[in-house]
Amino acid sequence: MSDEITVHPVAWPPAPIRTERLVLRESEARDRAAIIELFASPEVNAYLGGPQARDELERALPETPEKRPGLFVVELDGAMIGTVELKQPDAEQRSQVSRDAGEAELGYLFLPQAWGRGYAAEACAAVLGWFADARPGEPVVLATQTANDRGMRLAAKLGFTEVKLFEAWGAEQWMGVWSSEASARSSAAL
C-alpha cells in the first residue's frame, strides 16, 4: 500500500520543490522543535490570536508531525525555516470569490529568524507555481489582518488581487485572490 494520498485530482506528496535557496517538502520527526517554536512565538502568532502555550504544544504535538495534504515544511541549509500551506477555505471564503470554485486557501508561517530575506515570497511563489501546475486556472485566497504589514505586501508582491475587507476576530481583514492566468497576464504586460 502507498503511502501517496489523493488530494482532489493532486497527488500527495509531490517531489520536495526546490528553489534557489529552499527545499519545500513534507513534515518530518526532525521538525517538531522548530513546528513548537513556530507556534510558541509570539512574533509570528502576532496576527492570529497569539502564541500556544510551549508546554501544552510539548505535550500535544506528537514527535512525528502530521503529515498533511498541502502542508510543505520549508528547509534552508537542512533546518526547518517555516511552513507554506494549501488548504480548502471554508464555505464563507469560498462564495466570496466565486461560490462553485474548489479554490485553495494559501497560509504560512515562518520563524522570525528567517523574516526579512525573501524566504516566504521565494517559497510561497514557489508552492504557487506548483499548484498552478497541478490545478491549472484554480484560484488561490489568503487572508491577512490589514495591519500586518509584512502580510500585505507579501500578497502583493506574490500577485493577490484584493476581493474584500471583513471584521472578523476584533480586527480589519483582507482577502485576496491569486490565480495562475491572472499571474501570468501582469507578467506579461511588465
Ligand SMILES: CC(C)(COP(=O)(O)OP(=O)(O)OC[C@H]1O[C@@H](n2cnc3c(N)ncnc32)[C@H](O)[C@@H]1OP(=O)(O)O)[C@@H](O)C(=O)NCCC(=O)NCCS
The other form holds:
Amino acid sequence: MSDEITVHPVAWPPAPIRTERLVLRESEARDRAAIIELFASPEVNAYLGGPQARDELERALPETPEKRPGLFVVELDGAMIGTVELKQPDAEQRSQVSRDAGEAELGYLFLPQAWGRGYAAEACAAVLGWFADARPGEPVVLATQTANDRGMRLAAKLGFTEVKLFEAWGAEQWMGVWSSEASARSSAAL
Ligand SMILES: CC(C)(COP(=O)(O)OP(=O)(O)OC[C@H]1O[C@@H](n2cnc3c(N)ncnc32)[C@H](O)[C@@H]1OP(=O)(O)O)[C@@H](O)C(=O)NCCC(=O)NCCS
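Got the form predicted alone; could you also share the form predicted together with the ligand?
All chains and molecules follow, beginning with the one already shown.
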C-alpha cells in the first residue's frame, strides 16, 4: 500500500474569490514582503513555534513565493494581509491532527495590523464555502494551541466543534472539526 499523502482533487487555482471586503487568490511575486513579515512576526508566531529570522527568510524565499494548491493569499485594497490554507497534514502531523489520514486541515495567518476587524473570519468562511462546493460533505479539521485565544475564538465562530485535546509541540492543542452539513444544521437550529 502506498504511503503517499493524497491531495484532494480540487481544481486549482480557482478564479479569485471575492467577499464583501476581500479578494482571495493564489500567491504572486508582489506578496513576498508581506509573507516575510508574516513569518518574522513575533505576534503572529507566538503559538506557532516562534518567529523566523528575517534575514534567513530574505535569503530562502524565492522571488515568487511558492504556489501550493489550497494556499490562498488574502488581499485588502490591493495588498496582502494574510493567508488561509487548506492542506493535507504531513506525515508527522497526521497521527496527531487528523481523525483519519485524509482530512484537509485549515490554517490561518494574518498580519497583526489586520486583526480585530473580522477579516480572518470573512476569509476563512469563504474558503470553507469554496471547499464545500468542491468536496461536498467532506470534513475539515483544525488544530491550535488552547492558549491561542484569538485562534480559538475564530475556530468557534466558523463552526468548528471540539474533537479532542492533545499535547504536542510542547503545549496543549485543541482539535476541532467542521463540515458544511453540520454547519448548515447548527445555523438552521439558531
Ligand atoms: C487567529 C487570527 C487569524 C484571528 O484574527 P482576528 O482578527 O482576531 O479574527 P476575526 O477575523 O475573527 O476578527 C475578530 C475580531 O474582529 C472584530 N470585528 C471588527 N469588525 C468586525 C466585522 N466587521 N465583522 C466581524 N468582526 C469584526 C470582532 O469584534 C473581533 O474582535 P475581538 O478580537 O476584540 O473579539 C489572528 O490572530 C492571527 O493571525 N494569529 C496568528 C496566527 C495563528 O495563531 N493562527 C492560528 C493557528 S491555525
